[in-house]
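What follows is one chain in structure tokens, specifically the form predicted alone.
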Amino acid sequence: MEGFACHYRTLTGGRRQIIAYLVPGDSYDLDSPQHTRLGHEMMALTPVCVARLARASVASVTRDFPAIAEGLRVAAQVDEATVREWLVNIGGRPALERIAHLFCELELRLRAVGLADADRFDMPITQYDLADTVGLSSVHVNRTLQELRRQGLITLSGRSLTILNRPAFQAMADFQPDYLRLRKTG
């Protein structure tokens, strides 16, 4: 309901791979049994407010309200499509495009829930978090952020990111937002 969180895996030697970000409005593990180990962990990146739903309540609501069941099905499809995009990001894009693509995705997701305006949004993700997300060292992330600033594509001020030229930024990132299945918001 509020805040940022992430899913991650801890790898051999203590390295971390962030595999998803959760923003307000996202659901988490509605279909998994309560005491099943999912192969990943979740952690808050900021203070969060979450709503817990009883499995029986979710089952009842999805049975009695087909539109809600359809919405949850679509949300699951978007999650799967996002995983595919993140795989392409790590496996196929250079550093500049990886980070730009992630920022484009976050901006649109936050805009959809009213938390981004005029191409600016709160960005509580550290350079270490970014490194663990896009498969780069924190030094490489720092250099890449400097290059994005130098090209006049973004500004970072504290925990706020502004995309200065969205069309150029999205083109450079090869960002095609259809996988997010969001309505156009400008």
Contents of the next structure:
2 protein chains.
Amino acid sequence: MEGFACHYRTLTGGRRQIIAYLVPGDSYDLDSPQHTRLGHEMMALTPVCVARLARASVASVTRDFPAIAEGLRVAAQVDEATVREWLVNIGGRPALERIAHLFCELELRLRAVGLADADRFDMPITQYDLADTVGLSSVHVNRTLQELRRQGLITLSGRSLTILNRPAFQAMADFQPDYLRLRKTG
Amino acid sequence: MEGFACHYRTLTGGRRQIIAYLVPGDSYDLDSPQHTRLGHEMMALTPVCVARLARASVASVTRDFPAIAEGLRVAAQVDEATVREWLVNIGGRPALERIAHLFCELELRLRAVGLADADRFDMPITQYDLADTVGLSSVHVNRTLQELRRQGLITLSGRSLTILNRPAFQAMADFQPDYLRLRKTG
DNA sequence: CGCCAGGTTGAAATTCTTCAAGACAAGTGG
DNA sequence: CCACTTGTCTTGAAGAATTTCAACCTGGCG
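Okay, that was the form predicted alone. Show me the form predicted together with the DNA next.
Let's see the whole complex now, leading with the same chain.
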């Protein structure tokens, strides 16, 4: 309902990989209990407010309201497409594009729930978190962020990130937002 | 039904990221048409034999046979967990572990459908494919494979791969097979 | 005031990529 | 049967990307 969280997995050897960010409106673990899986954990990045749903009530609501069932199905598909997109991002793009792509995604998702205006949003994600998201070291993330600033693509200070030239930014990140299934931005 | 295929995505800039391998028994695109998505493509790695199902018949079968519906749901969950696992693999592990982890997964999945015995299986995947799977260059894949051989962990010649010391191999790859939801191996 | 988490920096070491070439086997057409 | 192409694997050497280590800086907060 409120706040940021992330879903991550810790590897033996101490490394941590963030698998998803959850922002207001996102759900987790609705269909099947995966939080019990070994090494799968959840972490709040800010104070959060969440709604817990009993599995039974989810079941009954989806039974009685097909439109909601359909909505949940779409949401699940978006989640899955997003993981795939992250895979492509981490597997196939160099640091600069990789981080830029993540920012493009976050911006759109936050805008969709009214948490971003004018390409600016609050991002309560440390550079360590970022590193564990995109599979880079925090030092390299730091330098890559500086490069993004140097190129005049973003402004980032404190928790406030603004994308300065969205078309150029999206283009260089090779970001195609269709996988998020959002309405054409208005 | 037969043969190997893979699901991949091509990025602008020519790079290709393989997102999943499909082996006999796997399904694709059952619930929602994702093959229409931009840059999502399918490729056969060997001659294949596939069964095409009309969306309507899938719907009716899942309606009439709850056990099949449940099976498909589990299969979908496994697919999703596998993408997540790949994300963690690519994001968090160095080349040697990364490739080893992939091999562990392939071996289990193939064994589950009777296409591997005694830790040996046919892997019709070129080193270029491998590179595009794990997010490394083909040259580095080649050298990493040599390193795996040198350490006496695998044998690989032609299309035949055998894992020589499975416990050690799994341990070094940090491979925990539970996400595949296979029966305990017998 | 002093601590602490998070950000920044420099320099060296490592991992990985690129380029460019050669080896080898299987398949094809003459 | 041979020459020839083609796809895959292999190798070396140079260079780029990224990590590691070890500092230092900064602002907020108790």
